[in-house]
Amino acid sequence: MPADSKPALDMFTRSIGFTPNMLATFAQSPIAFNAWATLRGALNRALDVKTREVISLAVSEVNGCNYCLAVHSLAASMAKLPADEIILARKGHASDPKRDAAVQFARKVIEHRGQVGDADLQAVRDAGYTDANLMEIVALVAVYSLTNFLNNVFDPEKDYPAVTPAGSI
């Protein structure tokens, strides 16, 4: 692992107790890893943890990233989301109306590559989100897609419990 990636990687390792294979793979490029770690760290202050996790699950499901689905299913359960809520999130919904608007918007952003309509923007605004929040949702879609794409390209060995595809649940 390049030395330039070590400080950021050590921070993640300390927070979860081991170095996930995805992070070790990503850290082979200090430039890419540090850019991701900086963006991810900033976005950890966006919205609330449950909303971030339902967005991560919806995006990872659309992108077909089994690694991230496993990681974020575990993270969502640690954030006190029940199993049925995790499945709902993977299908692009949430039982909480405000969170549902955010995850539906995020799913539209990823499915339509950002080509959302005025009605889509209004729906999430009507749920109580500001334009700053909308930008944060789009940024979360981007950062989760980055890790999805990395995992889909390099296919690191899975070190989290596998989850069943949402289509077969």
The other form holds:
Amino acid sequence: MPADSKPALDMFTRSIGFTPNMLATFAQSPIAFNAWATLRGALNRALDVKTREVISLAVSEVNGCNYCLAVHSLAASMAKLPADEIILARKGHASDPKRDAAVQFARKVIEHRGQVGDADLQAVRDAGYTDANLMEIVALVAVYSLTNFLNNVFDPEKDYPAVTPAGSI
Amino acid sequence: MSRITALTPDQVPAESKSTLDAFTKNIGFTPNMMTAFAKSPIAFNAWATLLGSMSKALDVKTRDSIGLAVSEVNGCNYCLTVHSFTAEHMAKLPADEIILARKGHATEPKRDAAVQFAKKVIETRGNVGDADLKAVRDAGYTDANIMEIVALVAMYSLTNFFNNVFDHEKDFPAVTPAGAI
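How about the form predicted together with its partner chain, since we already have the form predicted on its own?
Below, the chain from earlier opens the complete complex, with every other chain and molecule after it.
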């Protein structure tokens, strides 16, 4: 394992309680791994943890990343999201109306590669999100897509509690 | 027409100012996408840091070719003007190589493998075939390099999605739109 990846990997291990296979894999590129860890850390200041987690679930479902769905389902339950809310998020919704608008918008962004309709943009703005918030939602869609793509490419052995695969909820 | 109100210089949040100034100095003017992005210091600075870190991955010609291939797949016309400009002026890619990159190829065989792989990653959302992975490895890319390609795909997708959402007025030299090359 490259020395330059060690501080970030140790931090994740301490915070998660074990070293997930995806991170042990990702650590092979200190450039990409540290860039992603920094990006992720910076975006932890965006919105609130429940909204970030529901976005991660919606995006991982669209990108068909089963490893990621296992990771984000655990993270979501640590963010105090109940099981039915986790399934709802994977479907692109949330029971809280404001959060619902954010997750619906995030789902549109990843499905349509950003080519959302005027009505989509209007709906998320009407829910109370500022332009800055919308940029944060878009950035979160990309940061979750990064690990979705990575885990789809390398298909790490599952080491999180199993969840229903993408496309079957 | 742009779907966002541009900031006037005095409206730029203080935490975005030094990043915005660095882009202005580097590019020679302040692109509309940057003025818009500066509205969120969190997202703008996070992305700028990512861009800086990822400039250590692979080489500039390969990175810019990937930027063009990904922007074509994501259908981002604003981004195609940006990446065509940087490919010409910073990466020194000739005009025919810029079009080739948008089609997911490069004349240099190793770079061609990287661009082909990046195009597959964005088209399939990472659900590439075993043959795709084998082809990019056979071209000489390590697993670390492949992770860097994937990270670049996501990084370019961030601005593709952002620019598609807000549809900024074009301010880089015009290029043929996505899907029309």
